[in-house]
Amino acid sequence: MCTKEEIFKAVSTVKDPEIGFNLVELGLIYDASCDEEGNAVVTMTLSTKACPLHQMIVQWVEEAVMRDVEGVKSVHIDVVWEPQWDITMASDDVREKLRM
């Protein structure tokens, strides 16, 4: 059975092409889980509802989990809008670099 940590590690390979930081350090990945049958669920958001790369980013997350997490047979991406993302959800490193 895969773990939340393994899923987060896989998703950290997916970068936001506009900003250049990965989705985990941006705070866009809210949760992840995997059941005993290898069905993974990633709960995430995007920086804005109008994100022009919405479908591509969701596909990249799904592909990263399928490729990098052993034992995963399926991935469901749950895009949510609550809580609404803001820059305070990003890692300290990201916030510092964006201030520069």
Contents of the next structure:
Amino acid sequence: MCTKEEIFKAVSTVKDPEIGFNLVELGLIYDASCDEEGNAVVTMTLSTKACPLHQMIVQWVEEAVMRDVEGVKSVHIDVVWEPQWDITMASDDVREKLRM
Amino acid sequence: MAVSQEFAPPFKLIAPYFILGVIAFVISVLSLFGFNIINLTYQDISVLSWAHLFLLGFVMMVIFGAMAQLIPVVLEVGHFAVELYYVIYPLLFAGMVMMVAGFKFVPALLPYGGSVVLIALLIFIFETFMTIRKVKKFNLVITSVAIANGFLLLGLIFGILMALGFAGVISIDFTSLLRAHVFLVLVGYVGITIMGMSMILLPMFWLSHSYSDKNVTYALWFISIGVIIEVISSIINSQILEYTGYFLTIVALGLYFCQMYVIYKTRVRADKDIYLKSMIFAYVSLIVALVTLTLAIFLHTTSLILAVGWIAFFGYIGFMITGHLYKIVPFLVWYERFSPLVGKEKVPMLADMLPKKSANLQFIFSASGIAVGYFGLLLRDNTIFHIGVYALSIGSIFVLKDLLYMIRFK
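May I ask for the structure of the form predicted in complex with the partner chain now, the form predicted alone having been displayed?
Starting with the chain above, the whole complex follows.
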């Protein structure tokens, strides 16, 4: 069984090409879990509902978890809009760099 | 939810709209060298010819190309028949050329050019409304798309009547319909489309959150009522209604500016990139245009009316479009060329695809050219005006060069 940290580490390889930061440091990944059979679930959001890369980002997250986390057999991505993302969810480093 | 990617059209479909649009932009700017502004009025044949080159060739062409991409993103449903976009741009371009030539040289060409443009726009409107029919839940932006396309349809009908009148096929009061046509197409379609799309694009690019959209909601209704009143006033020839329409339009655009300021103030990204500079110049131009328009309404001075057109066309609409090209084109090229490589090899970020130095030069030449040209028109000074046109020409050539650079980026 994989851990939440392992899944977050895998997803941190996925970057938003417009903003240039990875999804974890942007605070877009809300939660992750994995059962004993290796079925992983990632709960995430996007910075806007109108994101034209919506499905592609979901696909990248799925591929990253499948590729980088040992023992994972399937990945389900749950895209949610509550709570709505805002910049306070991003890491301090991201916030600082965006404001520069 | 969010089917945008699944229904995204291929870049080869959208690219011709942007390339032809920017070529028309460059030609429209270069053709300004032929204008003598001393005795120019906004109803001159050369102005009408030029306005159709700029609006149909550049503004409509780029907006339609952008809509092929943005409609599924905004409406969250796939296009009804995206293949129709393959026939819209050749028809629009051919019709525009015939109309421009018709105004300038052979009036008999005008109804034919108008008919070809009519077919192109009807296909666009049909496709858009059939796509809107698939939407289950309307929001402010989707409503704005529906209203804008309704006005475009009406504006087309007025335009065709005018083309027939201009060519001597039917007898109509050309000038009374002109105002309705201009308001429907320019304010009703272009204005409301920019209003709606900017509510999606600006917060998306600036990461703006947690703001109220009440200003733009009022703006949308005020501008819609203003356009309807303006159309009625042009038909029944009522001056009270005409001024009421102007007032509502100015108030609406003022409220829209306030909304954009709120989005600007709540933005998270502080990059001083070409997009931010273009947007700031566009919205400052909008305010200058509104102040100049208010003066023009009271003073009825031709130089003020021409200056309103100049700053609204180049400063507001022009920079709004070119600024967005620096965001949309890299995205589309990246999406087509680099997104399949994500996770397999190092791919560029969207910002890496911008010709930053060239884009900044473009901004400097275009912005200074627009400012100088504006004063040239106010002062009715050909020399000052042509200095502005000279700088703007260099800026427009940079836009074309940058567009081709981004499209060819490997």
